[in-house]
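One chain comes next, on its own, written as structure tokens: the form predicted alone.
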Amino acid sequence: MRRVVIVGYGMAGARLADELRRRDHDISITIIGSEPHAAYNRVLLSTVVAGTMTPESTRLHDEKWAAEHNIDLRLGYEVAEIDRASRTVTIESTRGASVLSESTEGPRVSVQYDALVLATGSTPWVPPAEGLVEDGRLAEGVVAFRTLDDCAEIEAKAHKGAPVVVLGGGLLGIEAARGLAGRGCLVTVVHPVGHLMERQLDPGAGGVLARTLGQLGIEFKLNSLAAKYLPGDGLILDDGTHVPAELVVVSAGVRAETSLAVKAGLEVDRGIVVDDALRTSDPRIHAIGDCAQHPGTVSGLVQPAWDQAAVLADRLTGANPAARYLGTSVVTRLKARDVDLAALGDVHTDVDCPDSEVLCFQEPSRGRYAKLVLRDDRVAGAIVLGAPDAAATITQFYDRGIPAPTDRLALLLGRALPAEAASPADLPSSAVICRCNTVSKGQIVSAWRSGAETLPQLAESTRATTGCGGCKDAVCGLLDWLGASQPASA
């Protein structure tokens, strides 16, 4: 029986685990998580730290499905080193550590591998100001945004009406902002760049997005570093000013987690380094999500480490031995109460640029952004600000590739529909409406043939809607559809 080891249950591990055993109900998977609990859903921390969303609620897997699934999942245990050349992995016990299987191994043993796969992720990155580290630890008052356990730190000491400050004004620092003054917080962002969430936005999407959330209540600094951090005084930043807080979230960014690909011996540069069968410099080890460096991907985002999951499992249960993986096209939904943004394709074209169609729209006092750019008629890239019909419309016409409708304003406007997307029986099976969990109208349609029938039923079978949310009225119009159009399932 092959043996599949794999290192991370993260949301790229437990994503592999399950497409491994969709195809194959023998292959042999082990599991190995450094973290005590379950694997969840990290898109979902800001809604846990605004309070919105139980931890719980976050689970992608149950206690039970290990045994279910025949997984041997090992929660607790970080791998202490790689043998190549026995193709074994030795594993200790962390904190916690359990064993959710039949095996009664000890807490220092060596697990045999026939392919290992890496989905170590990435660890938060912290800027080098005095005092936001203490003997190789974050000082008292300091938390990281990163994991369920960061939450629950930040949640016992985010209280209301205390002076907060976030490290980091990308997509997950202001996730965690709008969060936490959610929780009635005075929360002030600190971010080095002139802009918000610079990698996805241009600086008048920047802008509108910071005069949006500041009616919300958060404050920005920006252009501005810290300098020194004040343990339970705030924040002295590098042009002297001084910002008070109780809490200091660093959420400036991550860097890929690669000492045990490093100590293995394997390529690593940002991260471990893969080709297009996910295949690391040892072809008996493949890496995948965040800690994988491939040329066809952003770290940092969902959708990539998931597509790489179903390309890997095609590949180690034998299914589709000629899948390769050759990137993701990236749409990014800011998940923010009240914000509606989602960023795609190549946003920071100009708008006098020779080689491209670019329009765009501004409306800074009702939180309004839309830019639009079009390279051989088809949609290249956009920025859609406090207008979800539009952004929903931009972004079909990006995914499948087809020509923009020749009425430029009306798809900025989010007026325009693909003439073979009037309904939702026109839309090809292959059309993705969850972008957060990749599901397709094919797999809503063969969920809903297969008693799942409700909202909840869906959520629960595909997991359509449980990530950002931003696609929950498109599978409401799936449902009725398929509730007006087609016999309910017996």
Ligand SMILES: Cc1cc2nc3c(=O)[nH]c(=O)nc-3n(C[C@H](O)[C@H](O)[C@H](O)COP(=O)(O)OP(=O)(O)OC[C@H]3O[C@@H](n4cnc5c(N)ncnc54)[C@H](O)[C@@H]3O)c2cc1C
Second form
Amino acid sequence: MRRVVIVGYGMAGARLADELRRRDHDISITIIGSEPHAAYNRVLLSTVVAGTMTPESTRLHDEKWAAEHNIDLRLGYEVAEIDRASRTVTIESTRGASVLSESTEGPRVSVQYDALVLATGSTPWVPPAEGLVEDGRLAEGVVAFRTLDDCAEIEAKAHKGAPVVVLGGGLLGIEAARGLAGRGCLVTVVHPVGHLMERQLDPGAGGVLARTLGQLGIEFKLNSLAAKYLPGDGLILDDGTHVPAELVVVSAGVRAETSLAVKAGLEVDRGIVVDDALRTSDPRIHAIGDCAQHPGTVSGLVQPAWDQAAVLADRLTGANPAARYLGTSVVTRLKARDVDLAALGDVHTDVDCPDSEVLCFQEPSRGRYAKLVLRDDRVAGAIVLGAPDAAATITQFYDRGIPAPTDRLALLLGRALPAEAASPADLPSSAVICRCNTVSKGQIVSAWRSGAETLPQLAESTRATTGCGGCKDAVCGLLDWLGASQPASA
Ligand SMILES: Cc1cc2nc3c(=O)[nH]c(=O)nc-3n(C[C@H](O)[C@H](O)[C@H](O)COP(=O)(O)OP(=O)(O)OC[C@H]3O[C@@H](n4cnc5c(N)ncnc54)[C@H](O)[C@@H]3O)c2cc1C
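Alternate state requested, the form predicted in complex with the named molecule (shown: the form predicted alone):
Full complex below, order starting with the chain above.
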């Protein structure tokens, strides 16, 4: 029997185990996860900080999952070393470990593998400001935003009226800032670039977003770097400005967690380099998720991680030994109450670019901004802020590669539904309905067939709608259609 050992019980590792077991009841699966918790949906941590979800409701697996699926799960353990010659990994207990597995032999043991999968994710990057780190750890009052434990620490300190600084105005920084402002904290976002979310937004959209968030009570220090942290007092910025803070939340970007791979002599660039078979430079070792670097992938997002898990499960179980991962087109949605923002594909093309058609609409006073990039008559990229209908429509055109209607303005304003998508019946089974949890129409249909016939039951069984909630109308539409037509196939 093949022994698959998965390093990392995060979103990629947990999904891979599910995908492997779904295809093969006998393959031996060991998971080693350094966090002390059962796997959880990291994407939903912003909603935990905002107080709209409990930590328990983010769980991907319950505590019986490993035993029920015959999986050797070692929680609170980390892989310290890979011996490629003997095909073993050495695992060590992490501090405060709680072990759910029956088969844990001791504090430091070796585990044999036939196939090893690195799913070690990424780690927060901490800007090099004086005082943020002390003795190799974040200083008192400074918290990263990556894990459930980080959320608990943030929650404990984020009382009403507390001045809080969020370092980083990217997607996660904005989500943290909005959640903390919703709790009544006095939030300032310090961002080194001239506009927010520069990876996903152009300066125009970044400006409208800052204005909208400003109306919700959040302040911004753009083009600013943190220079010095004064515990209990706040931050000094590079221009000498003092920003008061009882709490500093670090959300300044992530780096792929590659230390284990580097130590094992695998090829590493920004991430662990993998080919279309998700193999590293050692063909018995694979990498998926945030830690992996595949040429066609934007890293740091969950959808590529879950697509990679499905391809790798096909290969490792032999269900489809020829399966290849060829990249993922991703749609980014901001999960922040009262702000509806979606960005997809190539958003940085200028209006005067000769080989693209670029349309732009702005209405800053009402928090609206829409930019559409068309190439070869298809949506190549878009930013849609404050216009959820347009976001939903444009996403459908993008996902499905449908030619854009000749009435471009109708598309930009969300009034041009693709004809074949007028009914949920016409959506392909693979169409992703809930992007936060990557739930497809097919999964919703099969959950409904298994008895989840109401919205709460569907949310419980598939987790659709439990993220930003932006897919609620679409899921209700599917429920209505299923209830009315009871389709034999979908
Ligand atoms: C607050 C927040 C909001 C986000 N929102 C979105 C979003 O809206 N959309 C989106 O697409 N993405 C979002 N992301 C990113 C998304 O969560 C990641 O892309 C996803 O978690 C990647 O999965 P992963 O398994 O590769 O890494 P992770 O989920 O980070 O899991 C890696 C796991 O490996 C463990 N590990 C590391 N080294 C070892 C070792 N040596 N031994 C054992 N275990 C080890 C780590 O402790 C961790 O548990 C968000 C992330 C955060 C933090």
